[in-house]
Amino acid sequence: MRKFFSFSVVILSALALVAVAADTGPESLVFKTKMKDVMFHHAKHVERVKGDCKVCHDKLWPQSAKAPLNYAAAMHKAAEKSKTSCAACHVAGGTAFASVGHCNKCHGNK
């Protein structure tokens, strides 16, 4: 009895991390913006961070799908200056392309 038990245990609390790592959020967002819209590709980033949330949640964005993205035209220069936001990453020397020059990688994609 008690060997089923320690296995049911051990069962459940792997079932259990697999149920959390599964919620990896949303396939993409949408943010609105004047330019063109930009296409957020949440499960790539997921991916490229190995699903380690706390690469940007909290520390760069809420964890709400309705949180504003704060990288609007005049705050590109502040946002990579401070490397905050999208320039976290996107910015030059970051570890993804910078968003200098390439507008289209975000704006419009789809």
The other form holds:
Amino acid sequence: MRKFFSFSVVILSALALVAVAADTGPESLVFKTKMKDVMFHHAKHVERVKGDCKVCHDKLWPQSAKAPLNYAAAMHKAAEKSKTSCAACHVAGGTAFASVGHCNKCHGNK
Ligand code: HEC
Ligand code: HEC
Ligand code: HEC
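If the one shown is the form predicted on its own, what is the structure of the form predicted together with ligand HEC?
Next comes the full complex, this chain leading.
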């Protein structure tokens, strides 16, 4: 009985860990590009919007790292014009730095 109890505790803690990870998404994602790769700090971005997934999902992207980002076209000018993808925020007058002059803040960042 005691054995069964501790086994259940282990299983329940494992399930709790999975649940926490699923709640806030990945810590970070790396986007491969022909320029240097881009490290997207998912957890930091979630923190900045106070955990409100709806700011990005599924309005800007589905919850899948395999879905296209749609940010690359015309060196980010297309997304900046329509204020979509990363440029929903990363755009002149937006809440974060725009692409021009800030390539290195994303490409080859850590
Ligand atoms: C906010 C972060 C960010 C900034 C700033 C940024 N990029 Fe990017 N860049 C990305 C991401 C993410 C991708 C992948 C986009 C996609 O898959 O749609 C990308 C893709 C690209 C691509 C396409 C490469 C390929 O593999 O086809 C080019 C070219 C590019 N960026 C050039 C630039 C240049 C030049 C600058 C500065 C003027 C810049 N980027 C600034 C994040 C950024
Ligand atoms: C600032 C924007 C932003 C916010 C806020 C955000 N995400 Fe994401 N999330 C992304 C991006 C970008 C991707 C990758 C999309 C792509 O590649 O097309 C992603 C991908 C994911 C994935 C897929 C990971 C994988 O490996 O396939 C999950 C799960 C996820 N997010 C969960 C969440 C949850 C849960 C929240 C809220 C707690 C959240 N996200 C909030 C931007 C965001
Ligand atoms: C909901 C708004 C929002 C979206 C969407 C968004 N960002 Fe950000 N991002 C921010 C803010 C706010 C900052 C911090 C302010 C600043 O540095 O200008 C930031 C900072 C960053 C940084 C600096 C490192 C860090 O996290 O502190 C990188 C790199 C970055 N973003 C990449 C991206 C990429 C790539 C995408 C698209 C996949 C993206 N962001 C989408 C709001 C956003």
